[in-house]
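Let's start with one chain on its own, the form predicted on its own, as structure tokens.
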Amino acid sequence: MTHLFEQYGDMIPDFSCFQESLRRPLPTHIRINRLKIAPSSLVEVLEEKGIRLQPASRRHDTLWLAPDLRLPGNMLEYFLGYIHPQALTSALAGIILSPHENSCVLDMCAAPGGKTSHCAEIMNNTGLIIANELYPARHIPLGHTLARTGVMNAVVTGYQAQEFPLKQRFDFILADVPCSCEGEFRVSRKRDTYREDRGKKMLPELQKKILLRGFDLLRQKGKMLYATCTYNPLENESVVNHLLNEREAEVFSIDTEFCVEPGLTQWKKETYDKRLQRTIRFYPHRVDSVGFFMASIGRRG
């Protein structure tokens, strides 16, 4: 049996069901978006039409698992910006930051946008939201999720993250950077194990980049998400504990219903600040999805 993330082995716990998770395909989750329609109504659509949806959170009816359903994308309701299929942790993103109405939000690696919709769904298109994406060719597919979902608050930009221009300052800003994707990875047919690309060893020295600069353009009472889907802690605590040390950062705990474990203090050879602990993990044993990171960050004071 191939050994998955074997590099892991003593970081993640129950770490046989953890591999074990790996061998499953990943579920698929939409999300229902109440700029185009009432969860409630379409839930009753869909059932009209056989497909039969499970709420997939206690709090938030607009997640829901579709295990009928294998190509959402191809449906009319995909078409008319009722649903968007994105993994459950993905959405999470969005409700962890919970952006407030009439706000200014930074999304600042954005495309191919479903977190940016999600946030402008949030806000009730309401306030500005400024969708960063460096890759041109990324800006399709992004305009296409804004305005399939009904954006109206969000504009498009292409800077460097780690250059954003500094004069303007956000109320919320969204830091998913890339990452290597280890979260992302589910055995198949194709694939046995995980294999990092030689590039993407480079990402820590990015992702700390990002990170600054995105403090550095938050507001006094601002609220910031440093986001990746991968379990490398080089990409994650090594890079909050980095602003950390650069930076009057404060890292707040998370609140959710979903079962998660707190960041590392600890990793091979490096110690990291304890307010680390605040940070949360998903893990695809833990919760059926993509693997994620999260940190909650404002200033201090």
Given for the second form:
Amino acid sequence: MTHLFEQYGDMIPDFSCFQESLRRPLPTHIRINRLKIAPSSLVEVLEEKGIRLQPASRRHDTLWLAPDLRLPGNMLEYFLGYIHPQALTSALAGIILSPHENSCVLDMCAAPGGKTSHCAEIMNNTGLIIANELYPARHIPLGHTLARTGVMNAVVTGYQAQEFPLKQRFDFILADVPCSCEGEFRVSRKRDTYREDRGKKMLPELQKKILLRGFDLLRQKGKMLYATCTYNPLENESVVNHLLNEREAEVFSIDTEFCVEPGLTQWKKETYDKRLQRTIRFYPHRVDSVGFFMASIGRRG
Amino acid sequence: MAEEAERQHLFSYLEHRFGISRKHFADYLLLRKRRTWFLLRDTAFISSAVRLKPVQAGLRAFQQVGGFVKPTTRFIQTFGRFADRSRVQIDLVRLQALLRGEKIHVDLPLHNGYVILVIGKGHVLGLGLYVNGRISSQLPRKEIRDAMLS
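Please give the other form, namely the form predicted together with its partner chain, since only the form predicted on its own has been shown so far.
Next comes the full complex, and the chain you just saw is listed first.
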């Protein structure tokens, strides 16, 4: 266990607690889909079945911890589109972006559609979401998620995110980019060692390109959320820092009820713009969910 | 975009068969791609979406099945709550029977055709096909796991 993510030993606070948290399985969180059912009604339905839910958020009644549910996808309520199994921190992406009703939204890397459907729910199925996904094979699960959850304001496109056409500007953009997914790691019976993925060295360049393109697609008063589920600063603060160097961008503070750490202003030999402190890091020993990095970005002025 | 005549035909069917008023679709566009119709929220941004070469748009709402047009399960799950007729309340036992491929007997003052299957306190499952006093399932069997029925 001591070797897990040891490269982050000086970066992650209470590092031993962090490592210990990786021994625990990910808890089961669900998001109640208000497009289909009121949260209070769904809670009542499940309680009648003897299934206990616990609120996962003080502010948002759609986010629940479901300790009694091992496989929410096996429930009739899943088939009906009432619930979507989603990590708590993943659901916070849509909440932090908070797209308005009747706005124009771009989800740059949409599959499998959990965050897309969440945006649609927040927008009350109004406005337009462009759900972009490069790989045709992933259009299938994306389409299924959107259909099951009753999304009717989304259009699916198939562009490379970093080359999304500049024909249109968006009010809100979600850049939940491909990443090394370190934040999803928990010790399981299947593997007890963390292996470096050589492919992840290519990721920062791709992420930078996606973030730049997303910024160029943003309206003047628009808002973008850059999100990864990794701890690696080279995929997080370094990418946002690159944007700040290349564009007239601003990083905004994020208000959340959850315990987060601020973004880094330096990592190894790299120094980052001090505005990176306004980004946030979710760690599993602080919020028992998938590790995430998020940055709220807009145009300066 | 579907032609206005198609729109009128489909929504008239919903109104006539299920009592679902066409007013519920006033804010939506009806799109057609070959034998399938999609419902997409109308918005000022639609022209932008068209320029972007969509792969899919909106919710798949109707499917041509032989000589008939069938509302999809997901469409009925969304709008079926507005129906005031051709609704059949079933329980888990009858649902399990339907999903095994059995037909269930019901006594309804209805013409043959699709009916909305409802379980519990108004939870719309999808469609059944009512023919001469018996209903067979039109639910997507692959999407309903056995574990959901316990």
